[in-house]
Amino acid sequence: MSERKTPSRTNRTQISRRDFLKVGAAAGGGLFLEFAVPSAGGAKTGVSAGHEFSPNAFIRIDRKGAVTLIMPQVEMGQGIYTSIAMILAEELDVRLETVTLEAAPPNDALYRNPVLGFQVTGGSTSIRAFWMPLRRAGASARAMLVEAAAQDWKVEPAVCSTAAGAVIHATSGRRLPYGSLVDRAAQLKPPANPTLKTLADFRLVGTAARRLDTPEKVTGKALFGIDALPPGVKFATLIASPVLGGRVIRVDDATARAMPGVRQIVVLDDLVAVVADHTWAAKQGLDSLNITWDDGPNANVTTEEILEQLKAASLRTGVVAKSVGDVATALNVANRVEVTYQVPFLAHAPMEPMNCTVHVKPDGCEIWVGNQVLTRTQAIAAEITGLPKDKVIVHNHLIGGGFGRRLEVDGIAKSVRIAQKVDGPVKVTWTREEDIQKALYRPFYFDRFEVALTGAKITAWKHRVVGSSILARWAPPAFVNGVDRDAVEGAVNLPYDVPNFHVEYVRQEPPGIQTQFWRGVGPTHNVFVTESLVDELAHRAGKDPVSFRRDQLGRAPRLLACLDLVASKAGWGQVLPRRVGRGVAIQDVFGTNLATVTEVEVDEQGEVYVKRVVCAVDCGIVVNPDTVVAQIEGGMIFGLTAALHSEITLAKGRIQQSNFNNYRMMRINEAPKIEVHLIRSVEAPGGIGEPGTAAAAPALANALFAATGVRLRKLPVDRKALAAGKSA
């Protein structure tokens, strides 16, 4: 594998471990290929001069046969480097490992998402968005390449075949392999509709593939944001106001300037950021710096003044953003249900510390980093330094761990604003503490709902939501007659058959925090709560949590699939030790079915073990099997960590949590064991990367009940109400 490479290091009086196991790769002339991203209206591609197809280009291949993918989505651990690779392969007939990636550079016209509509990866887009398009490449390259060999051989097209990077003709046994026919196949038209092989054709998708970026990272080759050292860069790292809308007043900057290393402090109006001739030395020049802040509006800002605004907004009517039958009729039953449930601020808290590089010249910028969204990277800096765009040149990175944070450019604007006031490129790297106290983070969420059963039955559900909306700020044409949809999602399309439903969403922004996407986004608050109260209402009706849900399935075939699967593998309906339990949870979002069933321990502290986690998913069509169960664990871990130890809390303005010491992760000796069973589907492809993630939570806490009879109705965990036996 190999991506846009990055400028020499060269420069360096030193030879690190990676430039040591680095080996270089090399480039010839070819084919190049090119396919438009079907969308409404869009434009048919073509061939032009100069071997290119037009206007989009997601495939290269050279005299050698050697085929470069042109990547429009960015790898942080989720496997797609293989996974579209594996799509891209399959239809062009050549073999995984002669496929090399290259990075897309930013450019929403070549390489928007279709499901998004712009250049960004998120929200478990990459395989749904990219399987027709990249299948309807392969196809096509290979139908030109099959063409001209055709006519080499003066035979029809339909009597010749390929395989592993090659034309076949079976009657004479002739074969040419791709490098020799680029020439040839440049100057064809590319067929309208090509043809896609059959599911039962396919040999490289639905096959277990070792992950193509492995080596590098292995041999440290590939590079990551942080990787970044273009010749001649200085390091810097920043303290942003502690309060948001802060400002600085003074900077005493006497005993850094004096320090070895520290060559310059640059004062902006809401930050200060020290450039060094390397990062600890930046560091220890930030840390010596005396500064006085003017906090602002939000000087005295809470968490528990922010719930209280919660608490009041969701007593107001909200935007309706689905509603079914007639609710407040069906609520006028006895056996009604009246809950609340919240979640809490969150942090990304990746494991590569936030990092930009820039340089910024009077003739342009030119900015290395890892970014989920290049083409907003390259407008942002574009705003701040007056440049056009195309002056902007961004080079994109591997990135260690996004899950969200690196949606966002906020980080790139302050990075540019720095460089402005720097000679040469600079780096400019945030500690753990800065980024997990001044960044953006989950939503923190209030749901009211009024439920009735009529027996073992749900035959009303009103849910009202209240939070910030991240669509308004990030996406406002998404943001849609006052409804936030990824405030609801997972919420809407509750997969039950309730036949009077009514859910509502209030839009409260909180004073002194911005929020953002957090991995698997609304559905981490709402699967958590939706489920958590179905398992509520299956134990009020007397019924086994499993079985009731089973019961309201009808509309959700395949979801019911999942959940007797699950219920199968686990052992659901074994006696259990006492305060050991067991919870289900099932989701269907991000168009994938999951049902989850997770075992736990409490013990008389109230400490929470959990042991077992066994999910069943039907994702549809599965690429790499490998990457889907590894996406699973992961997002499972992660949820895990945030609903068993994590929030964002505020006080006098300030996020209390600093670091990993009181924002903890999950540790390897917490870790359970995790168990994936895949159903086999001919659906189209589903998410995989979230999925996870919001399943984590609801499951743990039906467990929890199960164990303890406690209903947590907020996260973390409180294992004081655990130990004490009182639902919280």
Second form
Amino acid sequence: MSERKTPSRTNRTQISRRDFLKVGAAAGGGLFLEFAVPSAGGAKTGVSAGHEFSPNAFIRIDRKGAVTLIMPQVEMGQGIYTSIAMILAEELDVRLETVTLEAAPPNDALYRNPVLGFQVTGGSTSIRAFWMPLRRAGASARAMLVEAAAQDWKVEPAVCSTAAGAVIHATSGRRLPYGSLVDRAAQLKPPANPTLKTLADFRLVGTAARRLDTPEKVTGKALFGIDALPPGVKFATLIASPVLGGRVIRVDDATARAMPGVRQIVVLDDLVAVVADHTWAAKQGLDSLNITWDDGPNANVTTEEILEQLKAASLRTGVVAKSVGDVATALNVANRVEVTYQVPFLAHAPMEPMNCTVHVKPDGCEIWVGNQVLTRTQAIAAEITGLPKDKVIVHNHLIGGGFGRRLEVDGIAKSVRIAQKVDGPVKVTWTREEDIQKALYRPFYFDRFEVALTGAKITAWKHRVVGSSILARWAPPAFVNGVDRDAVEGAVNLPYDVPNFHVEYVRQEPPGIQTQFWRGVGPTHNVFVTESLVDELAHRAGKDPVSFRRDQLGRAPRLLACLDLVASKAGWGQVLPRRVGRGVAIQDVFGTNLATVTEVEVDEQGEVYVKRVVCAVDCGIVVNPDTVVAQIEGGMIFGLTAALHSEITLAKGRIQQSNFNNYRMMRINEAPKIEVHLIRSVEAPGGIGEPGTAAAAPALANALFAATGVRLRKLPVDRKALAAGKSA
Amino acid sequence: MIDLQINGEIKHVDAPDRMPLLWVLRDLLGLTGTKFGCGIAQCGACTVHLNGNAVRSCVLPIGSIGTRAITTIEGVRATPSGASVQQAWLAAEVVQCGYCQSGQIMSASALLTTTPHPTDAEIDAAMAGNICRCGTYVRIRAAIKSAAQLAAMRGTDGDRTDNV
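Requested next: the structure of the form predicted together with the partner chain (the form predicted on its own having been shown above).
Below, the chain from earlier opens the complete complex, with every other chain and molecule after it.
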């Protein structure tokens, strides 16, 4: 067994000192703009020890002209390595096919996400956050190379141009490749305000460039965290307390110790791990243990108890998240609706189960993992081991599905604690059961609405969101005045013209279960509840759901254009067979406007067949249109999976789902046709990883109503209710 | 010691008969292209070929394999339809995170070997055992159809020189 490099297009070499291109402005709108910390700074350019031109933290060019682009965001399938490389290559004027990609090491000063405030990949922010900083980084480096060539030729930089990694002096026909300019360019100061290309000048941005990370993913060569094999590595698997907060009392490990291949049993306060020569021996060993647990205070928690607590909390007055007009007076009309909605806990279940390889030594710690929060990974290992952060080396890997799960460091903490007891490197791999049952979950939300209709217009809207606060735990500075801005995202920015509008948040933490971000975050819940209710109101007003929405979108011309396009492409208004229905949902979240029409058929037993999904999307300037389409397609499948199948429940404090046999995933035979129509735009880029997920459930639920007359106010889809429903 | 024929080479493996092939490949032989997803043959991430048929290596004891030929993602390019499938996968930009795609490609190439021009229903039946959380199903269907055409063209030309 030999040591192998981390993904071979990426280089594990630690970047000792990279110069930071000062980040001017956070791009786009964003969920967390308010708590973005000031950018770290300090610009210093130069040639590093390897005789490279490294004008900023994102670009290195060596004397041979080889261009290395450093990826501040992690690749978990969203195509960000390619999109970031496209932005840099566009402004730098190099051919995309020639660049080498390198994963950034943990370093908040150099690689903080300007929207989220530290080095993190999430919230569909990557392009919004890095669009302008990376354009400036590329343009700055290009300007320095042009200046270097102009000095060499003794001409004005303005008469020089660039193409495909070379500076060109058109009048004399001279040409200098970037590699030949490295030494001279390194002596120059980066320009304060490099000239950016205009949209019309873009040759790469806006094209469906081939992805850079996929060739190795079809040959099995791509290395995910779970594929790390440092020399001498041992293999472990673990079981944590089945009840959150429980403790190990006693472990009978006599059988395990006698098993061939089993090397060590690690017993910690809240978990037990078996270390072995291979993962299968570790698993056999673990299964043979007889562990006595103290379940602790959460021993009797049930989902029913949690729901009752949320319902009770929904009767309390919450903290005001947004209030316009006089909702109390406006609600005092005849056509008033009071309803509640709810959505369940959800697990992420990425295809790559949680894992982490760790080598704890007296003077250092080395970690191999794929994770969305590299600096937090480094910090938690430093905290547990007592080592300084710079003695913790993190080798970031490709991620086999994040969906928010790898925004947490709980698995890294467990692995480091196990590794502290092991001599040499140890790879800790979660079984799928452990991955699903000992996780953090999408919050269970309960929503209470009071709304009023006057004619076919919504005249009052009162929405109370009840649920746990992820931000209060994950990013305390963002939890301001008792409002979790993520929990109300998509609720406070309802796109309709509602004169009297009031949104409250009630924080209610469930016992026995921890919550965290899940693909689509706040909007996945809020777009479902609000767009379902808007659909209810359309039917109550006797209006077509598309025209009901159209008439109240005076403030949202981009969204209106999406709605009109999707209605046209979907053939909205066509007569459909019995028990076939179409539903519409619209949203402006993550800086992206999206309208969706979903078509379903429901059989007499209530089984649902999603036949077709049509989307119209305006996400501003598009970096790679094929990636946008892919993210809408995949996000839609992710959201449909949850809406149709997913629910995490508790009994006796234990998660009742365990693997794909009882936590079902949508499979290819259930997957609908998905059509995505892009609207050309020159607005700032929006996020694209999560809008499709947020759109899935409301368009589905509205289609199910159209097919059956049954309004689903909770998820997942209740097939018994659909079976009993009258036909449309 | 057990002898296994993997991607055309004989490997001597010192492991118990009951040990699933998945962990022999990954932990003992360093062939990490085959992935662990569920351990109970529910997700297909661990799919390999046994004499050309798609099997789930997470539940396949090595003692049951005998002399049958094992092909993994690292060796699929040399199979009748493997290269076509890989090429079609890239052309259609099927792949997102990529973790399940080794298994998807193994299932798809086994399908095309027995069913050179599958219908949608045949694709669904052959591929329903492979879960993709990124939701690449729409493109998998399209890529299998274009791989079928590529393989047919290759068959006509006898041209197997291709770039993946």
